[in-house]
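One chain is shown next in structure tokens, namely the form predicted alone.
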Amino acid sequence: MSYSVQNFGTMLLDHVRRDAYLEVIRRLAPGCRVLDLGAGTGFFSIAALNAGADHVVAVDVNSAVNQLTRVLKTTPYEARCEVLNADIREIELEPFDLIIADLRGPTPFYGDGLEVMSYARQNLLTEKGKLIPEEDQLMACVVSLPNWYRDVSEPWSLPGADWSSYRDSVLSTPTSLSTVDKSTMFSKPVCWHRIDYSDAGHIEKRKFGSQNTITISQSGLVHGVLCWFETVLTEDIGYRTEPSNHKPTYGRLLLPFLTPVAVSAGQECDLTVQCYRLKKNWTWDWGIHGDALMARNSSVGVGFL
């Protein structure tokens, strides 16, 4: 996905992403050599410069990034920040202090940017550098979502044909959701992997995903798996996505269900949440089972993300 210029605008109001990164940057920055990967429109860069860093690379493979350059003119910091539109596994840079990096979407599962940061820790850090954030926990619970599901499967209810291949279609796809209710959740969350970028090789891994034991909180019908992340940028700084009244940047991930399964208060079941890099794509398979309960799915043949 090409975000605009609006898009990352958009990022910019999400208060509890932009202000725990600034407080990062202004613990971290201060005499440093810095890397602000996937920069966007160079919010975090100039963050960085105010905070004292001593020289920034705003670096983004999307064009947005070059209007930083008019940005920097309005400042004193113009000759402290290079500006450049490109991959940085295709040009050469030296080693730094700091490297801040936010290349996720609903999860870290995105587009090649788990592959970036891998090359960033491997080849872009000082021996004694720092690459932020340092971890992701992906979190997962089973949701109740009535209205939603009405609303994606009405269309396929016309007259005229059976349409359903189209309703399977639209339930085999993994959506970002932007906003979700906490009284949606139908179990505790557990969490189903962890990244831990200090690891390159752990970054690197094509496979991700766990089962776990759950226990129904309430009896109803449930239409899907909805993910999200907790992060830990550095030491105590960090945010999360849960399900809240907040609206998150990128959303949180919905892996839905081809019908809506019934469950019951204090039923145990095991839930499965897997993502894998299938060629370019992320590819995703979920579901839940136990006794008399039965629902999977899968993005095979989809692609998402």
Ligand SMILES: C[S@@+](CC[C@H](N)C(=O)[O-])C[C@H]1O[C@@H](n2cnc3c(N)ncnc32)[C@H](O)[C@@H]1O
Contents of the next structure:
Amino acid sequence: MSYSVQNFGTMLLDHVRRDAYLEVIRRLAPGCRVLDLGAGTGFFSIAALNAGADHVVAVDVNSAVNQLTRVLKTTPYEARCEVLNADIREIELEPFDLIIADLRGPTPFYGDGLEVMSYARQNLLTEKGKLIPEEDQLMACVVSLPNWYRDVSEPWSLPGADWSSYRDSVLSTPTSLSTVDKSTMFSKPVCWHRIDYSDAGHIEKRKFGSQNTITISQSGLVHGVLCWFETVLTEDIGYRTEPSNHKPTYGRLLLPFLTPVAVSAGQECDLTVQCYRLKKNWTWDWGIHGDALMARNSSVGVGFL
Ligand SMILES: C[S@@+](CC[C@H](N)C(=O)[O-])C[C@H]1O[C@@H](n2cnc3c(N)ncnc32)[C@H](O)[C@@H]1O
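Form predicted alone already given; the form predicted together with this ligand follows:
What follows is the whole complex; the chain from before opens it.
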């Protein structure tokens, strides 16, 4: 996905994400040679220079980064910052003490972000260099979203034909939701995968996922599995995109069920979430089992996130 300058502006307004990255930069950038990987507008590059970085290289495959050259002229840092409009894997660079990256979408399974992180870890760090983020925990719970379900299903019950094939296609497509209230959560969150960015072999894998037992917390109908992440950028600095009043930059990922599923408070179920790379796309498989199968769905053929 190619972001517009407006998209980059919206990302910067997410103060939870921004403040966490800025805190890491303030703590780790002084005296370092820093790579702003996927720099976008170069906001983190300027922050690193403000914090006392020796030298910063801002790289983005998106040509918006070229405008940073003009912005640098308004700062005292022009001589200490290189701006490169390129794919990081196609240029030669000396290693860095610190690499700052946020290549995620609603989850880290987004485009070739993980491959790029693996490349950076293996090729662009000094021996003691740090890659930010350090870890992402992938979280999930079942959610009740009757209004969302009604809105996406309604068009496909109009008269004239059986449109349910279209409805099923919509309901098999992972969707990013920006606002999700805590009250929609019908089970406690479970961690279904942990990404350790210090392990290049692990992040290069193409298949991730697990099955975990969840306990249903309220009786009613659930409409899908909601996924989000909790990141450790470094040490005690991180942030999470769990359901709350906060609207995270990339939203949270909803994996819908084809039909609403009735659940009862206290009921135990197995929640499965799996995600794998099929050619250029991430494909998802998800479902819940109680004594019998309650819901199972997959984005094969329609997934694009
Ligand atoms: C989510 S944006 C983050 C922008 C900015 N760092 C921020 O946090 O506001 C991720 C950026 O990474 C860039 N990107 C992704 N893969 C890349 C690659 N292989 N080489 C260079 N840039 C890449 C994308 O073009 C996008 O602009």
